[in-house]
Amino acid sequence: MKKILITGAAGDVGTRLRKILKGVYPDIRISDIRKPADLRADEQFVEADLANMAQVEKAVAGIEGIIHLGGFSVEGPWDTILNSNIVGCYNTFEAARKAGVKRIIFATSNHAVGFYPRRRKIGIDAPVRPDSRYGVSKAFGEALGAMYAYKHGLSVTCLRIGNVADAPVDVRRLSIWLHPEDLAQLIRIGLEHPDIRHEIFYGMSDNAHGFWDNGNAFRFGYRPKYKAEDYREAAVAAQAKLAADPVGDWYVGGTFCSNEFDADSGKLAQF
């Protein structure tokens, strides 16, 4: 991979990756709906609304690999999620197919499986249980990626990202935390490993109490460098200041699960 596109490059994760991957790939193009505030003179920026196919095609032209971070990154109204995360995701994959792109890294989310109880550890074979409209859009993207991999021959890696930050800031994030450099390692596996067809990896660092079995990523050589337990004392202290959330504290998806929740709270999923 020499010519790489990062969509959603103005966001927090995109901003971090631009710095980490600089020099790793010789030609990195960045794109977003708005120009990054910290755009450097040596960065190639293409403005694109993912819901606009013509703009996406312009951003994708001549690219070999895509790191697709673009879209609405939290829960939102259906129309927002539909245009940014579903139409926009389809446009990205379809433009990539037409442009002859070889590989796509799709930033999916833990919210695609948010309605699993925290006491159960799941792998990549567990059926999706989205906790929100946002989570539904990520499950859609994973399925779309599978179709483009098997029907059109793209190499697709779906990263079910937990929480990208310098440190985990509460108890839930001790289990789902992903250091930016570990994220970059997962992305490089997706862009460079010769045997990737369509794979799902969990985006988490070396978390002793992780909610997920990340054996599939390990199988492809992932070796996270950062440990969530190094930050346990601070995370537990921060958790003590938060209000109890019986639904959110039970499920992997946290507040994404309890937001708008109106089912019987006495019948939370046990497995």
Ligand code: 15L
Second form
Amino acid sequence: MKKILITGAAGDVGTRLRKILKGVYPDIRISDIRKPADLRADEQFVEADLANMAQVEKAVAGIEGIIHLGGFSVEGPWDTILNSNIVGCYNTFEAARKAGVKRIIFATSNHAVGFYPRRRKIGIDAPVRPDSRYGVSKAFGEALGAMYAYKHGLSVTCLRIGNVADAPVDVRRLSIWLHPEDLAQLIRIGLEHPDIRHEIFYGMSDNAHGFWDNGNAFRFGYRPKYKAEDYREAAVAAQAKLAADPVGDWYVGGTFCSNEFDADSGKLAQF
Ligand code: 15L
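Now show the form predicted in complex with the ligand, given that the preceding structure was the form predicted on its own.
Time for the whole complex; same chain goes first.
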């Protein structure tokens, strides 16, 4: 892979990746709906609204591999999720197919499986259980990826990202934290490993109390370098300052689960 496109490059994760991947791939193009504030003179930027197919086609032209981070990155109103994450994701895959792109890394999220109780360890075979319209859009993207892989031969890696940050900021994040360099390692597997058709990897570092079985990523050679437990004390202290959230504290998705929740809180899923 030489010519790589990063969508959503102005966001927090995109900004980190631009620095880490600089020099790893010789020709990196970046796109976003707005110009990154820290755009460097040596960076190739294409402005593109993902909901606009013509603009996405322009961004994707001549590209071999896409790191698709673009879209709305938290819960939002339906119209926003529909345009940015559902139409936007479709446009990206479809433009990629038409342009002959070989590989796509799709940044999906823990919120595609947010309604599993934290005490149940799931792998990639558990059905999706989204906790928000945002989570539903990520499950859609994973399904879209499978269709493009099996029907059109694209190599698709879906990274169910936990939380990308320099350190886990609370107790939930001790389980789902992903150091930016471990994320880059997962992306490189997706862009370079010869045997990827449609794979789902959990985007988490070496977290002793992880909610997920990440055996599939390990099978492809993922060896995370960073350990959430190194930050336990600070994360627990930060957690102590937060209000209790009986629904959010029970489920993987945290506040994405308790937000707008109006089911019976006495009947939280046990399994
Ligand atoms: C996500 O999917 C979001 O993009 C990110 O902003 C965090 O909220 C993260 O999940 C999380 O669950 O901590």
